[in-house]
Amino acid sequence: MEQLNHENHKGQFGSRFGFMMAAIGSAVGLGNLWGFPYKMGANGGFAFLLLYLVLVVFVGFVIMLTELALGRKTGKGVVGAYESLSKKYAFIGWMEAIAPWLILSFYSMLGGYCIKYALSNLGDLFGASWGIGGMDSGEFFGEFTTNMVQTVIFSLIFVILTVIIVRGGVSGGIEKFSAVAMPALFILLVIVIIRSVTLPGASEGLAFMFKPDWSAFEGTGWIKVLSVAGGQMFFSLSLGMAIMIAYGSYLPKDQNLENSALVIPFADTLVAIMAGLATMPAVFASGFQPGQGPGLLFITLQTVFNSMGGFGPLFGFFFYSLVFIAAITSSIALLEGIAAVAMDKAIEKGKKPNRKKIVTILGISIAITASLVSLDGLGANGFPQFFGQSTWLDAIDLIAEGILMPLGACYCAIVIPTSWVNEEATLNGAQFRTKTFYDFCIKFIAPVMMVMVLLGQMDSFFGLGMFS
């Protein structure tokens, strides 16, 4: 009876299509969109993408079937759900919990600069006022970057525009949105893949990505690729931060468990692919380098988009468009995962959870944290910083990505019982086709790769160039 209450005081989704659209919209993120060709290429290419896919394989998919479960049998979020186990596991949660919310202060931050970069293209196609107008596109990043007025509203109204959704429920508000905009993303990512791949000279960013490389394993750089790898499987799988496990609690008894973990890593990692292939052949056939970060979406592509003529700042807007929808999708999902906390919080203080309130409060808690994060202007505005990092962007990355989703993932392959995930998997006669390969990698495999994910995602933000 818990379980069927707090389903019913949450909420659920109304179909398989619906939960996987928004599963892989949280999934699909700002990371697929740079972070995964960079990384790629600068990895060794093709060579980079045989290990990230046996990452997806041996760790993602045990990890993301592990959650899923364990959110559908509790009917918890995250705390709730390890509290289920024991309450000594409580911290699990938390540590679980406490990541997409400090994810989801710069997550908004590049969310309203997507907004930005949109609303600017569309200005140059209609030769508005308020377009880039030409200018130099590392001088009009600087200035907005700096202009902390403009920057927070930016933000802000990414932040609003999640809160709305969220409120709206899980399946009025996050499955309706999710089932609209990942088609359109998929729509728009084909449309600037076309445009991209066939410029003149885009036949280098294609080679830069899947030209197998493997003097980057020489030595110990195996093991230097493999946390890179890691790193990214991790948070772009939306793993061991509270997303998976809510949504696997608003999952319908009648859903096959097995099948939705399967799917989801596959449609995440094609996504990742063809963002490469929008991006990647664009850079190299205007003569730039590929670089990382917010430098590469926001600089080096709207200089190609630049120099494309007339057609240019259409395709911009195209591509900004499709940003903001990879970025919306997973903001919702993390925001979920934390107000299903909360949510389940009430519901054991034995009162009925006002969703409206709690999403409303935490987005004002996001809020302040964005705006913070957006003055410090990606480093540009003269905050101190802390933690070593050279923006307030990386230091709340670290943090989040670096420590608590690493530990919390390797917990959840130590502490979570195989027989929950058996039950859950097999429940109305389904068949558990991958149960041998599953018990194996869940108590042999994953733990191993997650502690060498957490070593390397260390090494990377402190430079203690232990694998170079």
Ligand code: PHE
Given for the second form:
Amino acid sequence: MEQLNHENHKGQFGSRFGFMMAAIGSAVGLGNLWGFPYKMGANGGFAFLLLYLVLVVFVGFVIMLTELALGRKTGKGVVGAYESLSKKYAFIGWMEAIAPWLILSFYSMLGGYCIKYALSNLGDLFGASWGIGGMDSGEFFGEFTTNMVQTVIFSLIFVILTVIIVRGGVSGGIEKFSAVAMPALFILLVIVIIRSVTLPGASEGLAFMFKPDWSAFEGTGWIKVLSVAGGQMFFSLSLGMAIMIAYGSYLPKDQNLENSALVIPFADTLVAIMAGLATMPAVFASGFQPGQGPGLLFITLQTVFNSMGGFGPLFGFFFYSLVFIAAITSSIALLEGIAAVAMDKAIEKGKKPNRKKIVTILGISIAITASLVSLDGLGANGFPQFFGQSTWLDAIDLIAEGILMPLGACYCAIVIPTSWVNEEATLNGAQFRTKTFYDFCIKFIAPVMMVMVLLGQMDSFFGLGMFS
Ligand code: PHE
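Give me the form predicted together with the ligand now, not the form predicted on its own.
Complete assembly follows, chain above in first position.
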């Protein structure tokens, strides 16, 4: 791919497979594993899935295509990309650049939790003293999350790993890692699914997830379902967040954009459904009630592994390793999204960007914020809380996922000229088969949906109950 290596010195994806793995890796994250299965089950089951798919096609696909096109056309990270359109849009770029930085602070903490849990299950497998040792999962979780030294250390390990990969560059670090990690994640997921769906009583979990419940749509219920599905889709596809723009800017011009914008959401949704097959049957088979978030991942599921007998720790190790992979392929994307902005700034000043130095400095800033969020111990350590939330994670998530992301994507749908997207989608004589569909959705459906997502997020974060 040497001949494609462009003037910007930031790097480029070397193969289509590598790009797809990196982009799918950014999309597949904690959102798929701890959010989607529960949201689907609690909001209409199969009916939710249908609506979700409609949203993915009408909104996810079009915003994904727009962001990839914007990145590739300008060759810039999010701030430079919006600036290329007009100086007055720089603020959209900055908004989208702050969000990943915020998200990294709690994503790193959670990534650290995954490392701790993978190691603890491994410890149990060998009967080591650093395992869980039959301790109650809730107690184990509480003890760990309030152990400030340990949580900070594990968060820092996660940040350091993220920094090492991103320092390696686009093809030498991100792509190389994702091309191995994502297939590994897939295999681990299949192994855990096979165990989960063959447990006695697993069918109840399948019914929870898949049984269509149209009553969820009754009255104004459909608005709530729509906003839950919209918010989930949006976070899960890593949209409105600098990432797909940066990744698009590293994509060689001979790659078909339309195709990528279809495959990434498809793969992301597939993994989300598979995550449900891996978790929900096991939860129900063990007689627990499903939930979402850290409680599902680190308490309920650990209890499930504890109750599996001899092979429990092995499946626990597999499971937390796969969650770790999902988290780190998202965190490297988040870091690259902001690193691209800093590299652009250096280039603007006429300098050759020093990737390693930029990534290290950003990494240090994230190490600080991640340590702070870890100290909060998910609200258990008695620190003051903000914006009516019960943990620092939630407060930061409110700003990033609740406000900055949907606003960013809404602006993206409104300000990016469709001619730019058309130009990128038809390079090298490619046919833009969905052009009419795209033009319609980006003008009418996506902006309306984004506003609904924004309202829905506000509603759920502040518990207003507007849509219930
Ligand atoms: N898509 C990731 C997930 O589902 C989260 C994420 C959001 C990653 C935004 C990068 C950017 O967990």
